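Consider the single chain below, provided in structure tokens and representing the form predicted on its own.
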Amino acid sequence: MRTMPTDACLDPYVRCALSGAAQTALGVSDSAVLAHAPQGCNYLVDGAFSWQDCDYAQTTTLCTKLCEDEIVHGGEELLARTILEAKELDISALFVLSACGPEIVGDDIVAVCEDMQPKVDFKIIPIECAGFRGSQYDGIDLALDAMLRTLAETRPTIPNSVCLVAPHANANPTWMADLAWVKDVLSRLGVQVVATLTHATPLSDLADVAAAEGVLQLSHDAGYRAVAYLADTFGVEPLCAELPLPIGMTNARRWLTSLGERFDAEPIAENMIADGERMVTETCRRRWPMARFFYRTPAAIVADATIGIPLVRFATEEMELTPALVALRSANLDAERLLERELNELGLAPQVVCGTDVYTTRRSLEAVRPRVVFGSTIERHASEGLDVPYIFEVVRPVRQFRLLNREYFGYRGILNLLECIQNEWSDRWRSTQRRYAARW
């Protein structure tokens, strides 16, 4: 059964379009980001620093800091002055992002950027991404669209090459490790990565993106429009488009097999699959993870589609749980169709909620009463009073600070997820045991 949330609330799951656009723009390394916004909205840009793993000493953000007068009467003149002040920066591009206020009063940032372009040495790229345009995933799509239409150029195709799209649209708190795993896999298959849209991406890579032979979308929440644009405009072939991302044994095997077949590297892919599955099996035999005690336990998955959809098969096959609720933070028709195919293949009929918010999640958990929840710290609080023994915090926000990046993709990713599960099981078990005073 599929339901959509009907009760509005102030939701902490997903930020607005300005935040998503800032996350994307900050992934371009030799650039700066200018928020045409009040100072409060600029905090969304500051927050995007940490998500892109940016170095504060090497990345610049600017803000027009609109006050009451500009919000009422318009701030185009202030925007023009701020762009001129950026002439002192050693950058290749300036991304100009608009917030709700200036778009409501009619500020035309595109026209201002066109007027100012001859007066500066760097490329100015306007992105109309007011918060009312949608969620952060919509903002990611808006930013990718502006980048591709402004910067992508027709180039000769590079054989055995790909571009990667939207790795940052991912609720794994250390998604950079997932991206590193994908790049390592492609390197071993003899495939060149022409560009990553976007993470530590030089501006020159954006001009070369159309030279890629194929495109890999690393999110089920954003990037569909960018992939379609590359395919329709430049003939770049979408790869693994009908597969969940490689979380879990089956998903990793299917993903690697598909890439191996596409790039005539089947023996290499088969060896990677065999080595990875052997490593996971041998590690589990030695360490005895407690996942075996969850056989047919009803479970809920509350996550972004990027993590949530492949987790369905992981929970069903690796842990032998029975998913009773799948609640996705985004509502994307392509992702929903992919989820539906997965559920049909696995013979599952859980309650499905797309575009969930915290209130709807709480109501769904009350109705389903799962024994296990894959989610975040938010679900830990939302489950209070529902007698949910185990909350596996695998998507942001999480309580545990992670200094090192740890992937969910691939075979080490399976062990990282099982480690999260093992630690939660151990903490829950210890918390129920009676404490005795030491005898010494």
Given for the second form:
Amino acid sequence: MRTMPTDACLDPYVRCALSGAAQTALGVSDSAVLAHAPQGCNYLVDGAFSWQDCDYAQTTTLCTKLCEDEIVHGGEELLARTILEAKELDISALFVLSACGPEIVGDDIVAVCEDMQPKVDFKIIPIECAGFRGSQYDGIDLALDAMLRTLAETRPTIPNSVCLVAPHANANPTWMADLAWVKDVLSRLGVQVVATLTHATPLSDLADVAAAEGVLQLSHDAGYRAVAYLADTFGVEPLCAELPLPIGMTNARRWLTSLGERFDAEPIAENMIADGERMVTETCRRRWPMARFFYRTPAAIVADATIGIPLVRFATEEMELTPALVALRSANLDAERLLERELNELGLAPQVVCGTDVYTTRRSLEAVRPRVVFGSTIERHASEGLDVPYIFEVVRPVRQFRLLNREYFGYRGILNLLECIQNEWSDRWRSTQRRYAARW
Amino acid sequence: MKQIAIYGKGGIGKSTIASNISAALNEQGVNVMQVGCDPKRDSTRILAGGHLIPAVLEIYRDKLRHGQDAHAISLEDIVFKTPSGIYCVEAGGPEPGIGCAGRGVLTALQILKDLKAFETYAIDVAIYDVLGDVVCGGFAMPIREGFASEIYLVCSGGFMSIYAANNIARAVQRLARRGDTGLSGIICNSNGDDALERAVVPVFAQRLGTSFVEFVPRSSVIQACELEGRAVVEHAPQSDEAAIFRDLARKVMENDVKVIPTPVEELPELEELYRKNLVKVEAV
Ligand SMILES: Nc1ncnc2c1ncn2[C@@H]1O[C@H](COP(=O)(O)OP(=O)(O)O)[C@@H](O)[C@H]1O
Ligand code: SF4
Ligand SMILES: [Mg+2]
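Can you give me the structure for the form predicted together with the partner chain, which would complement the form predicted on its own we have just seen?
Full complex below, order starting with the chain above.
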């Protein structure tokens, strides 16, 4: 059964469109972000700054810090002045993002940017991403759209090349490791990455993006529109579009096989798969994690679609759990269809919630009563009083500090996930209070 | 202290009526302040000798430009006293097509409140003259708690002006539940079709659950006074129109009735109400 929260959202997991747009804009190097916003909204830009691991010494963010006067009289003049102030910065692009206030009163940031363009040396890219336009994921799409439409140019196709879309729309707290894994795989397959949209992306890569032969979307939550635009406008071929991202043995195998076939590198892909699977099984044989004790235990997966959808198979095949609830933070039709296909293939019929909020999650957990929850610290709290012995914190926000980026994609990714699970398992057994609660 | 708001369709004569009420009340020894809540800031023009006085938001802007804030504004900056003793304030607002005029009204009224304008000048009656229809929350501000409590609607016999008045009555209905606000009456400012207006406007008033307060005729005297930048009681004190405004001012002063209006919900009902009276008048 599939449900959607119908009433007003109670305690959303994801932030507003401005946040997603900032996450995307800050993934472009040698550029700055100017939030045409009151100062509170700008807090989201700070959050995006760390999400993209920006360098404080190199990345500047500006904010028009709108006050009552600009809401009453419009803030276009102040925006124009602030754009001029950015002249002092050593940047090749300035992304101008608008928040709710100025868009409600009708500030036309696109017109202001057009007017100011001849007066500055850097490229100005306006992104209308007021929070009311949607979620963080919608903001990522709005920003990618603005970037592609203003920057991408027709280029001769580079054989054996791809561009990567929306790696940052991924709730792995250290999603950069997933991106790094993908890049490493591609380089071993002899495939060149033309552009990444976005993470530490030079502006010139954005102009060249259409040279890519294929496009790989690294998120199930955002990036669909960008992929469609690249395909329709420049004929860039969507790759692995029908597959869940490579989390878990089967997903990784399918994903690598598909890429190997597409780029005539089957033997390399097959080797990677064989090596990876051997590495995982050998590691598990040596340090046998307790995963086997979970046989047919009812599990809930509460995550973004990017991690959540592939986790369904991981939980079912690797851990032999029975998914009883799948609650995704985003709601988009493509992701829902993919999830449905996976559930059909696996013969599962869990409760499915798309676009969940914390309250809906709590209600769903109450209804389903899982023994195991894959989620975040939020689900730890949302599960209180429900006798859920194990809560595997795999998606943001998690309690553990992570000094090193750890991927979930690929074979080391499987071990990283198993490590989270094992640690939670041992924690529970160590805790005298929960010891008996954990036994069933 | 009485706080009155005048609402109605754009161009229906709100500023004309408000100013002439202010002048008549002033003549009767009442201490009046008229607050224009329209970015056009022409509400108090005929009280101020045909001039546009500086607006609150304009002065606020000026202070901000010089690194000051709302605290730097003083009452002397924004309240103008006419030679005859009427206090005039214009909220002002953005240029057409930019910014948010509704938020501007909110800001200006808040500044006026913070500066304790009414207490300082010992105002007996404040009249808010509010832009056109109720277009958004900002323009409903004068109806909200702490501001005007008695609402008057101005309409003529034109169908669209009655339609607009009905819409405003809906806003009053919504907001009146929360405080001590209500509809106090309907003023007909004639467009010249006297017979129809005298038939339809009282029926409409009754339908809303309020009273029909005054009939102000279409008049060249009113226009002549406007041209001179003066109120009717000042410029044509002996005219019939002056007598009407004096009467209206007295009625407003005496009227304490505030009702939660019962606006017409469906357009066909309003059309029917109008059509019936149209037929009645034509038959005569
Ligand atoms: N009773 C009237 N007789 C003649 N002209 C009038 C009358 N009432 C208003 N007017 C004219 O109609 C115009 C609009 O009136 P105004 O008070 O500015 O409308 P509002 O404030 O509702 O927009 C003015 O030029 C005014 O002189
Ligand atoms: S929802 Fe709007 S007001 Fe709130 S933070 Fe986002 S942009 Fe700002
Ligand atoms: Mg007016």
